[in-house]
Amino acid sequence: MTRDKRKPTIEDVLELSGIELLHPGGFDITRRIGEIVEMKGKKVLDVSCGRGILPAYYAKNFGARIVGVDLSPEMIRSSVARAKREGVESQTEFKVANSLDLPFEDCSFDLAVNECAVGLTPDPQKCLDEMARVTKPGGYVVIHESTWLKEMGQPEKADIARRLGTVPYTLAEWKGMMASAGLTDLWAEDWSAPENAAKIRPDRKVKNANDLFSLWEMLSSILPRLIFKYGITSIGHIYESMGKVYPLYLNGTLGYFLLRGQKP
């Protein structure tokens, strides 16, 4: 996916909103991951951690051990200070990576866990890869992503994935890069309903674009920092980028799945 460094994407306001947002699901789908994995006690690595709520939230309802990493030394800062807050301190660990070349031996964890941030990635089979590489046989590797499920043109799809910010797939595209990275027994479960895309903040419920940001949060924070980053032009096309973008997870043809493989 090729991108216009001077239009902000829909991920790109997420990260400067420095407000916890999750993924269509939120905390149900991440429970959800826990339950099929049977998660208690084992040591996860968590790719792509962000702010670290994940994590914590893994070791505080599983009893998991995580290690979280991510590619911004800033997202670290931020779990490091969340798990203190939390008091799982003990039960993490994080690490400014790349999780196209993750810093750990071969089959060094229970089980990898991606959420909503494999298609964020310039090569979203080589981090499954990696994934795939340092979980241990027997052990889970486990994403939930973006995922076509009515066919767009081409050229409408990759308009849709740069406003993003992220590159959704169809559901046989997610299967087949995740057997390409060596796992079996793969397995997937709808999260499309729309009452999911709701729950993309855990504060509030969202029922269209509108509702993402707060009045307040918009002015004292997100614009003034878009404006600062991309420029006054940027608001306009952020709008009209959201504008785009999530009625088409209310009207069926952009999905979202959970899937897990196995590692033999």
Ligand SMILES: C[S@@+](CC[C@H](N)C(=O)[O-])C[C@H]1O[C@@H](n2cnc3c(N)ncnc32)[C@H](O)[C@@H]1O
The other form holds:
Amino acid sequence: MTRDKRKPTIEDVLELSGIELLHPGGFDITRRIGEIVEMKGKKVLDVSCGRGILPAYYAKNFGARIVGVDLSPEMIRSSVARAKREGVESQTEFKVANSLDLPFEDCSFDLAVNECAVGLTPDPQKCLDEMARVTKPGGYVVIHESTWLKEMGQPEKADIARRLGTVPYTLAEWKGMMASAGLTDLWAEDWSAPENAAKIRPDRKVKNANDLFSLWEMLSSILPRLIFKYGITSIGHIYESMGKVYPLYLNGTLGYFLLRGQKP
Ligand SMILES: C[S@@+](CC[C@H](N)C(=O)[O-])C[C@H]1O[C@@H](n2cnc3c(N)ncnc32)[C@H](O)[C@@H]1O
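Now the other one: the form predicted together with this ligand, given that the block above is the form predicted alone.
Once more the chain from above appears, this time first in line as the rest of the complex follows.
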């Protein structure tokens, strides 16, 4: 995906807003992952762990031992601070690392999870290959990602991907990439219902895109940060992007899937 660095993506705005959970489905999809992989007591790699809210959740609710990696040093600092705050330091470890070149030996983890950060890399197949490589035989690789439910022309798809900051694929394409990574027994669950998108803010009632942030959050932090980083015109660009992308989730063009594969 080529992008214009002066135009923030929706992903950029979510990250600079400082909200802690950065994926549709909120804690519900995270809990579901813990259940479908029988995570209790396992050694887990959380690839692109963001602000560390998920490793803390897995450690507390499933007694898992988690290594979280993220490309952003700022995200890793947040993750370490959160683990301390939540009293799960002894179960967690964090590292700055690129999901396209994971700094671990083959077969190091019982399972590898990536919540909403495969499609945003320049090479999703390589990311899945790396996750499969570091997983032990018999272990699972789990992802959840934006997924095309209806066909659209290639230029329109590319425009939406640029605005979102991640590239959606069809379910068949996601499964194809997991199979190419050597994973078998592929399983998928549909999380496309629009109310799942709202769960990205478990702390707020979100009925539509305008409810995602409060007026106070917009005025006190998001708009100043956007203008500082991308300039005043970025605000119009983001409103235009929300206006183009959000309806696609409501009209069933764009969805969201949880996928699991097993390393033979
Ligand atoms: C949508 S957020 C998801 C964060 C977290 N998994 C969550 O669901 O809250 C995407 C995350 O991927 C990270 N990221 C982007 N490219 C990456 C890469 N190549 N390797 C590792 N992390 C990456 C970003 O820094 C960001 O924290």
